[in-house]
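A lone chain, given as structure tokens: the form predicted alone.
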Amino acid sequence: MPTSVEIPSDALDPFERFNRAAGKGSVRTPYPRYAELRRKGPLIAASEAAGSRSMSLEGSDTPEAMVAVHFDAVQQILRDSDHFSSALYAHSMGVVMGPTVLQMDPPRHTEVRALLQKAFSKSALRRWEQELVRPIVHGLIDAFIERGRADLVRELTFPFPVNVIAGMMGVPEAHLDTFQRVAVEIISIAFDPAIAMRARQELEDLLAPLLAERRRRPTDDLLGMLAHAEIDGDRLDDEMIYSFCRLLAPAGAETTYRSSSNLIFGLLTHTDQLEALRADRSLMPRAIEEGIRWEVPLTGIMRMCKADTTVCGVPVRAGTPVMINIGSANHDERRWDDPEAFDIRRPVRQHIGFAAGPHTCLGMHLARMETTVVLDAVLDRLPGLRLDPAATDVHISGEMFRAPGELPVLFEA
């Protein structure tokens, strides 16, 4: 199991590199914009939505691409797998990550997903939390707690996801490098191909030998229970094996790594709701959930149109390209009271943070188990936590992934 380590600054220039590609510091906050697109409509055609013209091919019979940005359109898009298919990820992500639940449809997706949840079992997330997450995150406090002041995102957030999905797969601690490098760069593979591609390559290469032993010799790991596992009598391939692993590396640690910091954010930003939360931890799953609304990790995702339909009043072709703004739908004004606003305290309404249907988040259990632990150590460790005045200017930024850059804080030594 790996043990915590204090993450070298050195170890973001991955993530550095993604988040300028993805826009951070361009894009300070999209839900401006996201609001006038919400004004015109449930779904509408991405031309309008970019402020330009038509973005089908001149001449072509081809659907020009469309937006979902309200909450109902979103989610009936996302619960409807006979009108709306994610197989167009095998032409992006797939090509990098290979054949992953991402991009298929039922029925083969729910033969894979049952057998992959079974990694998520409640079982198997008390036993994560005991022997992964507690350790992996009081670790990396113990590096920074004599100090009184720490970046929250270098020292706390970034590492320990990535730390716990290393850990879960069993891969060693001398490894811990390279994964977290890799775990970033998998997910390049829309600004710096060449990079993805390598990125793959690596990470087959370090979990090779680990599976291959595993496949001789059991063990209780996530690759242990992948080596042995079947669908309809017949084992999982490497490949299948390497895919799921490619696909959970970054999605289980890039999205928790943001989700977190986000939420780390809104309660340093709302001390009046840090102090309720630290003094009534019953407000624990409200205050996830409203994290996760109020500044969901990843915008938005793709769905294709496979047979003609009509989402909230609106046709839509079959062959068109559906860009699902999960942003958007978060802060409806129809749905929600004041959807800028952070609260922690709001009436629970389900969102769509976690995506809805059959591809609903298959680690939103996890994320959220690793997200309480984070926060009830972060409250019960660092006493007086608050921004350092010195900083200036710490805000969440990005288009497509969000979160902040830092968060320096300082607290009672």
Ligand code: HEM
Contents of the next structure:
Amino acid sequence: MPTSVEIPSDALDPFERFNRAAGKGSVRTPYPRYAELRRKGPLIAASEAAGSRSMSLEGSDTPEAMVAVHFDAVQQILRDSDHFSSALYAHSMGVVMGPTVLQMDPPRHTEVRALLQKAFSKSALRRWEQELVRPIVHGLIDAFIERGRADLVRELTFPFPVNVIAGMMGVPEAHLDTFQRVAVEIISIAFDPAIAMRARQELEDLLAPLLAERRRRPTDDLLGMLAHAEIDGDRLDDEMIYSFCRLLAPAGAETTYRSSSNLIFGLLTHTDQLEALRADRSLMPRAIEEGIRWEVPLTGIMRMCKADTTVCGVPVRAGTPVMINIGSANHDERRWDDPEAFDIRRPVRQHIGFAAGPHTCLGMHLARMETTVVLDAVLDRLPGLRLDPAATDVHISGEMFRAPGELPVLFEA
Ligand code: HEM
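With the form predicted alone already on screen, would you show the form predicted in complex with the named molecule?
Once more the chain from above appears, this time first in line as the rest of the complex follows.
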């Protein structure tokens, strides 16, 4: 099992390219704009959200897209798979990933997801924690601990989750750099289709011999489990397995890197809360949920209305694409007092950062466990941790995907 990976000097390049396209630097905080949208209603036309003319195509029967911005509207839509379908991902992420759970509706979705769920069971997580997450996190910290300074994004929060997901799949250490790069490039489909399609093929080439080996001889890693999993007595075919891995690589790498970076940023800029957490680790679960509520890594997802309905009193016609603004829902003042504030002690109320309903994030328990391990390690091993005062203007940015570009810190070596 791999324990750490050497980070090449241009390791952030694919992320850097991706982050720029996703609004890094250009969008520092979308939250005041989201608050304005919430004043207009729970679910509003895309043109109203953009402050422009109607976006319906003239002479077309296709309804204009809508944007869900209140918590209750977002929750209702995500829970209601009778009226709202995920199938439209087939035209975006599905092009590069292939057919995954993300774009399936029940009952097929229920069937496939039940099978994948086993890989994320409590006993599987306990094993990943001991065999992968802890050694990877501590190995990365070992590499910089004597320096008394580090960039926690480049040296810790960026490399650790991608190494974990690679280890779960059984990817050998020699291929970790390639895996790390393609995990990021796959989700570039919206703005760099050629790179995304190349990454699709590269990941398949990397996995093909590993899968063939596991078809012959079962192993107890994720790929070994998928190689022998069955639906109604039929084995999953290779394409189905590659598709799932193409979803898991970025899902596992990208979101956890962002959520753990955002939480560490929140703590470093609210040092009373950092010290409270250091002294009382029972605050950890609340700190993790508050980090995701306050600065969710992925602000928006999509659904398509498939039968006329109403959401929070607003009529929605069949055929309407709906943009689900998770970032706005997580800051809804109807649900949280002072929603813009980062406060790990605020009363617990479920946020919607992991979505809701049948597509609720499959990796949420893994993400929570990974974040607990990395935060505990940082608090235990880096006394006197603080943002480097020489670094000016460290901040979170991005529209769809949010994270700090860097976390330069000092600590007592
Ligand atoms: C803090 C970290 C994470 C956040 C905020 C997050 C967020 C989300 C969201 C919002 C969805 C719903 C997408 C939709 O329905 O359109 C989702 C689905 C999913 N996530 Fe995560 N995720 C995180 C970590 C992970 C990890 C670590 C993994 C796996 C290694 C993972 C695997 C998945 C998968 C497979 C789905 C599809 C589930 C389905 O369609 O049934 N996620 N995630």
